[in-house]
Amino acid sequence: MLQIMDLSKSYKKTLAVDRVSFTVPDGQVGILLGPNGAGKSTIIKSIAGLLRYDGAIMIQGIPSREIAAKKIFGYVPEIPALFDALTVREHIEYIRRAYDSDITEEEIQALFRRFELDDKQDKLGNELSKGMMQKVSICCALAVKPKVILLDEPMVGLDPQAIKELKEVVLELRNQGITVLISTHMLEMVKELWDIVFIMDKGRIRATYTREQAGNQDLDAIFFGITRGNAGEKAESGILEPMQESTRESAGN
């Protein structure tokens, strides 16, 4: 479970995130949506431990800053950051040792085959294309064997086969009871994956929906109804109202 509680972050006098709270339960895929400047990137970086913030972030009930939480948390950044002088294989080995992961050699090779990296294991980080770097980043996050995983625009730069594999991986993780949070603008890419969606605008969560509440409405309609339409326009278009607090609490249980 991933819990965000009263998260706030200011840059000098600018309040980027204003007391945001949301929960992604075990075995569910959450989607974080928001237009540019909504505060989404700030939340992602806070969860990943890259920013100081006010409030609390819990990973499986453990404060996210604690080592025990970091060891069960996987992160795929929007822009892959690999070591220039390490090979693809050495990146996985580095993660395995750093996180004391029990991933086996067979599992490592299966990841490489799945993301078409088996013949790239000796390539250095600075020799890889953007798409290949993204694949390595995904494999590194999976090598942690996380209980909670955060993917920031994970499908950008991937070829169609890799996108297909990543979608299947996300569904497998969900079936294993792992918590998944995806931040993306590519709504079509996640339409069959999500269980709960959080829509941000101007530093706050404006609406939260479960798939059951959304019914036949697609993410595009929900997202643009909240971020562009006023209350009257949403009523006329049939856009759902945000979840009530009682419903949110039950979604987090």
Contents of the next structure:
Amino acid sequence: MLQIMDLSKSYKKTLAVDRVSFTVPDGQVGILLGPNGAGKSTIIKSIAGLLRYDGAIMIQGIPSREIAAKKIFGYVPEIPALFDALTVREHIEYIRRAYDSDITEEEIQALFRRFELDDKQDKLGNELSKGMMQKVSICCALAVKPKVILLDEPMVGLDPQAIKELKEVVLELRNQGITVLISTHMLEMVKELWDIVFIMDKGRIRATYTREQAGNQDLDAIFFGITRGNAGEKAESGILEPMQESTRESAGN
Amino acid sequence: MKALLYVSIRSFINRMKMRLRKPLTYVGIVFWVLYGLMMLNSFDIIFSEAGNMTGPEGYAVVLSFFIVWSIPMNLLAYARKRGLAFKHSDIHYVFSAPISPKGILLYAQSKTLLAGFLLNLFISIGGVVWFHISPVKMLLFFLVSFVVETIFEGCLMLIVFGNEFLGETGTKVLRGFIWACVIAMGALLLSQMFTKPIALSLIRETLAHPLMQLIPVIGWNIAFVRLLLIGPNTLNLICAGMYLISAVAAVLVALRMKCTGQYFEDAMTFADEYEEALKRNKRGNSMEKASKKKKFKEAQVKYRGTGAKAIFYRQLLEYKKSRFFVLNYLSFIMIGISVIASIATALGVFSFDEMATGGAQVFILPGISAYITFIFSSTATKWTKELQNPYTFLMPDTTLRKMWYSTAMEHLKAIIDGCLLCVPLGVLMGLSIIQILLCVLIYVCLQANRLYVGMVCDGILAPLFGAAMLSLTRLLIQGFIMTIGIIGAVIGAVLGGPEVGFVVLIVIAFIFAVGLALLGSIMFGRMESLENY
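Which structure goes with the form predicted in complex with the partner chain, now that we have seen the form predicted alone?
Now the full complex is given, and it begins with the chain already shown.
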């Protein structure tokens, strides 16, 4: 379970995230949506422990900055950056050691086959294309065997086969009870994956929906209804009202 | 930490393998060995003759210089959450990993450990070779000083960079304290300047001054070095004791202090700058500054013409929006030289007649132009930005025109800078209008050479060479052209007077510039050039 509680973050005088709270329960896929500048990246970086912030972030009930929380947390950043002088295989070996992961050789090879990296294992980080780097980044996050995984625009740069595999991987993770949070603009790509969606705008969560609440509504209809329209327009278009603060908090419980 | 050790070792091995596969590595090794041998020889002269620094006393002064130079600089960088080489890969794979934030800081510092070890080794061998200190003493010194200093500096880095108990105000106080130490050292040097004649020995005497050893950390380190090399006296025993006590205290504080990784945010910002600097260094533009968000004025420009001409007018618009139009730091150096020379001449402190006699005065300006061109040969110019823009390649025009309109503004800038340098100084020297004009043209041609040598090096040679070799090659080509030009100018001057010599120099520099420009224009025709920028 991933819990964000009263998260606020300012860059000098600019308030990027304003008292944001949400929860993604175990075995659910959460989607973080929002227009450019909404504050998604700030939330993602805060969860990954890269920023200073006010509030609290818990991974399986453990404060996210603690080593125990980091051990069960996988992260795929928007722009992958590999170690220049490490091979693809050595990246996984680093992850295995850093996270004390019990991933087996067979599992590593299966991951490589799945993302078509089996013939690239000896390539150095600086010899790979952006798409390949993204695949390595995803494999590394999976090699952690995380309980919570955070994917920031994971489909960008991937070929159709890799996108298909990634979607399957996300569903498999969900079935294994792992918490997944995806931040993306590619609504079409996540329409069959999501369980709970958080729509952000101007540093705040404007609405939270579960799949049951959305019913037959498309993600893009929900998204544009919240970010473009006002309450009256939403009612006319038949868009559901977002969850209230109290129900938002309890969504994960 | 074992994971970070794995990354460091594997990266080192893989890099070595990559380098040893390139034949140019071996050429580089031979060059640096020869250069090192040459330097070894010249150090002997510098230390014994110029500085009068011999024996353990002289050696202690040299080491003190390193201490004074490096410790405040490093500590100030750490206090600003800089100075540690984090890369984007570290942010991605290390910051989010279950590794102690203190361990991550030590990992970042360890990247310079090998260089520090080699430098210490070199310095220790130097102690035996140049200062004739016994090898046993130097070995003991190396072991003790390297171990103690590395641990102490590592702990200071942890405390200054990673602390979460000082807060913003505390960090400011710490920075103030380091500056106070630097100011104290400066004040000591100044006080020496007032009491003793100004010479190189002044620095030596300041560094060896008893008061210097009283300055916290920096001075105590000097006392520790003096104790090991020269032997005990009351002052260095007390100060070296303070050094060891503060080292132990630093270890204890570093071990106990809380560090949860609050510094990650600052390190991320610095990583962006560091990666940018690495890119610039790779293409040999180490002097180019990091691109910060600049403020621009309102301006307009009327585009006259189509195709590649648009590049020229766009650059003109950018310059019009800039604070100082086409003037940059080089222009201000020119203005500075002119102003200082004018004031000095007016006050009678300096005279061009003393600088050169027998009609040689007329060659001073071309000499200054050549010197400026040579020392600023690595400075980036605005045209390189054009190669970062895909539209430069997509534009429907010839490569030659694209190259010309991308660089035309640089020539205009060179004319302005040349005038700023040559007109005031030429008038002061009493040169004729023709001579001044020729001097301006020489400056413009030499700058054109610099520009096109850079273009050829960046575009054609950069993929083959490392940064150091690229800078060296640039200097060598530039030096070669200047040598040919100077030989031609001397012959011309002997046969037909200085004006003829100037014209010969201009013609030679112009021919080289055109040839290099034609060669460099290839870059504007292939999109691969984008990858180098």
